[in-house]
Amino acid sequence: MGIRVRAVDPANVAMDDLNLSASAFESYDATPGVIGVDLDRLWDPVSLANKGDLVQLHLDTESRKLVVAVAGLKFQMACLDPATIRSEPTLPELELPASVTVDRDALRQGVKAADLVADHVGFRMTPDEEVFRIDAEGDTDSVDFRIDADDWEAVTLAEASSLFSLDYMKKIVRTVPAGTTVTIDFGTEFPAMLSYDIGDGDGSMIRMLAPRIET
């Protein structure tokens, strides 16, 4: 039992898959359903809460909308027909032959060195060096910022590079919680699945990113 959320981005570039189990919950009482939501209006009164505030969420079967009540404030909003939602997505199953576990804050330093130089990052990794690199360039400069044994948790070396969005990511990299370890699996022009747990174990996210083919 839980709440599963699935979002992918208008261009197909992004896709988040959310879970959390009902004990991430302090009260959890649901049936098995689908519901559509608009995350930008859902947004709206949920950004009113103040850290440790408690957020409800109920849906009035009669009405079909979704009452949010945080902070003295009841908010209600039309939830929208999945039947008018495009087909829900499905996370590719991917064979991705490289993996690294780091700390948030180096992936995010990495991040923010790729955007002085370039609209783009690439995430390399060579067996032979036993390092992850995560670099850039530009019309005339460049970065390379490598993660080695010493910063990383666990991986699985092998031959992969690809290139991303810097946009995108870096607004996934923005929203991982600091002090979170992430586990990044990527191939060579295969999507990134940036995963990591949420909520002291109760929940999990599984980011995925399209990749920029490279020429």
Contents of the next structure:
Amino acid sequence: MGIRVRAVDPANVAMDDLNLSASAFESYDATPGVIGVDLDRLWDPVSLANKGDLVQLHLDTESRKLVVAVAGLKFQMACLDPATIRSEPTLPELELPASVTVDRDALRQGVKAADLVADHVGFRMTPDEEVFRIDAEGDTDSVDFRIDADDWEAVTLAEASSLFSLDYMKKIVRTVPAGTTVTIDFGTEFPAMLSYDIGDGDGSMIRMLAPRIET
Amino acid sequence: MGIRVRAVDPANVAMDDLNLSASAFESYDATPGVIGVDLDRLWDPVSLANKGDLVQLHLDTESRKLVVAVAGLKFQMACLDPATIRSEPTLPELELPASVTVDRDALRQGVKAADLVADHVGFRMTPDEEVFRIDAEGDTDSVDFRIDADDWEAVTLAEASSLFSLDYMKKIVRTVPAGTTVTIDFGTEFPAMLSYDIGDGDGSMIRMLAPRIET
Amino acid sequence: MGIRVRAVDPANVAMDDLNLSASAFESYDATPGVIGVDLDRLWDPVSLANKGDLVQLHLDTESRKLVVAVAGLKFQMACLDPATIRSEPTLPELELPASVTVDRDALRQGVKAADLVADHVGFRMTPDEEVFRIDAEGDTDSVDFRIDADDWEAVTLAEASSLFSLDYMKKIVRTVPAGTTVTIDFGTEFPAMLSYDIGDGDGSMIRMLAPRIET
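Having seen the form predicted on its own, could you give me the form predicted in complex with another copy of the chain?
Everything in the complex follows now, all chains and molecules, and the chain you saw is the first one.
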């Protein structure tokens, strides 16, 4: 019981997978079903809520409209027919050998630095060097950001090296809430999975990003 | 004795009427008269004042320039000939049956929500429903914001329903100072009058907005 | 021992001269030499440092690259050949009779006010009037900002009057750190020199700006 949201970008490069269990809500009363929602439209009324306001989602089964209620406000929005939404890709089972768990800020710092010199960023790990490296190579300048045992909360050391689009990675990292601990699973020329808890553990977020082929 | 400012927008849709009595000033020494001032130019030196700074307005009768003094700064600006300024429309006596007094923030919340779905906003009251409604109807989505006895400070219940341009309403609401209690007088397809005190009661502001005809 | 930076704008209107003695650094180990650096590129990694972070500059003599290290980050940037950088003009010895020492905020206030009416700003002093004036003359409006004994920290009264480009002056004043006391030396149709300490007195900054000829 709960809400599950899956969103894929048009180019199939990134996919978000959000799970919120019923316990994440003040009250939850729903039968299983699938609705299609325009995320930008949904954000509009939710953004009007003040800190501490409860937000109510209610599906009007007659009009097939989603009613979002915040304080005195009722916002009625048309749903999208789920059949018209491009279905998400089936994911192959991935075996991602390397894993590192860090604070969002460290990840952000590395990605921000990489963005200064290039438009792709490398995630690297070599088992003998006990370090997770975020690096980037520009035409004349280069960036090397090292996270080691002092900074990570957990690690599975393994040979791993993948390159990612900075445009995508920046957007992902920017929207991880402050104070969040993120686990990065990755391999060699494999997608990366960034996972973290939300809602005091009543929800989880997985953000996948396909690699770029290193030339 | 005091200062009165009247400003009308070029399309004659909105009019502001500000009265500041002499008691609103630290010192006041003037004979009656009318001057024309470019409001944007006047804002320039005033915006340089820090919180708590006194601002002095002085009309140099020789040069016909307005001198604005703030801290060590003297700003001399040319006045406009009042005869060249489009004169304000004469207002018909309006009988606006409905009235509700609310905090600016509630009004702002409703107008902001309406802006998400449409470009006009409705103010509605029906005497039997004890509620003041701000609503908006878009092509597929709609907003309904309700203010009731829990949220208003005073009310005169009456049948009233008018539609306004959101572009104008947003600008009006945005410039009402935080913490201000606003009285909204309105009727059915009649202008709305938003009034509030400024300067600890030594001044008052009335902001009128013409209705849009509901189709 | 230390670092000296000289930068001149392409039009030769303004020159900055920064001196940081070795004592300004946590540790300093260098032999004399000159390197060319793209200032915008250098700012990139430095801007990633948090308050309190140490920044390390290291010249890799083999690759001729400058390595900037901040926290876990290593940023490698190509240096410019100093021979290819336009050399700074030799400065004539200037005798600037007037001098006034003020808080940056006062200077900023005056320059900001001048910017409201004109695109050049006058610095004026007349010995009998005990005042330093920042003024500006627009087509219809004018600004006069007065700093006197109440506001300055030191003064050398002398006849002096020069006009400067506001575009340049704004950029200079905007980048003086808050809380800084600035000494302005100027004369009549002579450059102005704005000087102040940085790094708790272990460094000093001199910013020169050529005058505009008053018409």
